[in-house]
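What follows is one chain in structure tokens, specifically the form predicted alone.
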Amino acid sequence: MKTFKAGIVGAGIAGASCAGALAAAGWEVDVFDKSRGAGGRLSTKRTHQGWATLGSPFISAKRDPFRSQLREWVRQGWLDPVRGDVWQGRATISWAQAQLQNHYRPTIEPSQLVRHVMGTARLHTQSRVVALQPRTLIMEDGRVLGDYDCVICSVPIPQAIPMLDALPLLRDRLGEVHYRPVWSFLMRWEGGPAADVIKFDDHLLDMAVRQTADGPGLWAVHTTHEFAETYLEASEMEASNRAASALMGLLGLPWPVEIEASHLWRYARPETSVGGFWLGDRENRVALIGDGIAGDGVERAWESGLRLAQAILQSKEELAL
């Protein structure tokens, strides 16, 4: 009996959900990512006392099957519903209590959650893929990995397009998918509202989320898209100092904040998407998945990978990409 093989580029939630579903069905699955670990925007930052995340602060669900999946992850002890104090406003006006419905926070490192989703698929970190060809991946170090029954790309569209020179019919179907960026920072401070989540009414900063795995006082601060577009090419120091200044004003802090880490998510949110759950070239056994295809958010990315895997498994040898 033939063992099917898949090569997947990108270890975010879309690539992980596709890899996990195929591996659970008996496929041999290789997942390649240029980073040091899994997760994409759910990746983890190790700290002196534990971990924190500069990526997506929450995971939320609007419908099944993802809503059921989140409940299962809660039963596994990987997520908890957001039940802490959520405040919205700014110090110069007033704070009001807010709510976040159907939002969950990881209780384990988000990168480990994504690794669990991947199941028995083989993860190859710090492995950059530079080109996709029919049933073949070309690596940055010159290796040619062929003989896959299908290859799947789950990276942001602007990163995928340069990989598709050998697949012009697929590349030309991508059109213009525009992403909006976000800067994220890990900051420590004392004072401010006694909250677990702060939603700012501001054009520079969007949200601050308390990081509980590293002791008190550490927060992940996420900017607005407008801030990130203004400081898109700025140095980390310049962007960090501007964000810290804005935070001090919004919270009315008497003392400077300590900036421990920063990251620019250049492809944080697609404003548009290709449409559908995946985009495929059936003849060449290549498919694209992720939020640039299916739409913004962890839920759409997860479902994109799962739906493609289900279609591949249902079609068996025909591989209905």
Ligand SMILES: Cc1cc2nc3c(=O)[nH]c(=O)nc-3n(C[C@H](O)[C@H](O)[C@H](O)COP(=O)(O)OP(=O)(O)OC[C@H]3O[C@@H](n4cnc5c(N)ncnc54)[C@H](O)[C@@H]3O)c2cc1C
The other form holds:
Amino acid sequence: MKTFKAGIVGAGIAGASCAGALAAAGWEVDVFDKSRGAGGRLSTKRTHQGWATLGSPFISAKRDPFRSQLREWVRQGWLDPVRGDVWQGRATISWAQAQLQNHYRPTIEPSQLVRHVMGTARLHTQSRVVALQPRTLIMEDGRVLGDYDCVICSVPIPQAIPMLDALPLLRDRLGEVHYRPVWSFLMRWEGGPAADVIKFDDHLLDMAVRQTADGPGLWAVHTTHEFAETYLEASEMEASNRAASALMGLLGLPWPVEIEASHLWRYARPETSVGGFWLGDRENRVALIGDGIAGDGVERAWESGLRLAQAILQSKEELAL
Ligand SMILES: Cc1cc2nc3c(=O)[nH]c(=O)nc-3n(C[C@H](O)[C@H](O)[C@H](O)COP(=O)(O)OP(=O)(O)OC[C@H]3O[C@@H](n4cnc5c(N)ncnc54)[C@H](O)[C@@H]3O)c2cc1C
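Mind giving me the form predicted together with this ligand, seeing as the form predicted alone was just shown?
Whole complex next, starting from this chain.
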């Protein structure tokens, strides 16, 4: 019996859910990511004491099938419901009041969680893909990987477009998907509110989330989109200093905060999306998934990968021709 092969670009949650579902059905799956590990916008920063989350701080589900999937991940010991206190404005409020009651946080490194989702698919890290062609991936190092039954692109749309020169009909169907940026920082400070999450009502800072895996003193601080658009081309030092001084003012902190890491998410969250769960070119066996297709957030990205895998598996007989 023929073993089907898929090549996937991008080891975020969308690429991982697609890879995992295909691999579970017996496909040979290669997942290529330009970074050093899996996770994409759910990836982790290693610190001296453990790990910290600079990307999406929470995973939440509005409906099935992701709701059931999250319950399963809780059973596996990979997630815990978010608990604790939220400091908003000038007061501490409950999770329910903060509308965070259906939110979960990974108890294992989010990049490991995403790796688990991939199942037996092969992950190739530090492997940048520069172009997609029918059934073929062109790698930055010049390799041409051309024996796939289908190739799947699971990266933010502005990063997908330059890879699709050989597939103009697919590229033209993408239209304009606009993403908004976020600067995220890991910071330590003394004092401030005794809470686990701080929701700022401010035009510069959006949220700070206490990092527990590293010990209680470390926070991930996320700016507003407006801040990141203003400091899009700024150096890490300039953006960090501006965010730190905003934080000290908002929380009334007496001492300078310590900045451990910073990251600009140029494509943090799509403002619009193409629509549907995936976009495919059947004839050339190429498809696109991810939040730029299916809509903002981990849930939509995960479901876009799963739905594409289900559609591919349904049409597998046809692929064998
Ligand atoms: C700061 C922040 C906060 C967020 N908060 C939330 C939240 O609270 N709730 C929520 O639901 N969502 C949140 N999100 C959004 C959520 O993280 C994303 O919607 C989701 O993770 C997108 O997954 P994805 O697989 O589509 O894309 P990504 O995770 O971006 O995966 C794409 C992958 O493709 C790789 N890649 C790109 N180009 C190439 C190439 N040429 N070759 C090889 N690999 C390549 C990248 O390295 C990346 O790993 C947040 C995002 C950010 C940045």
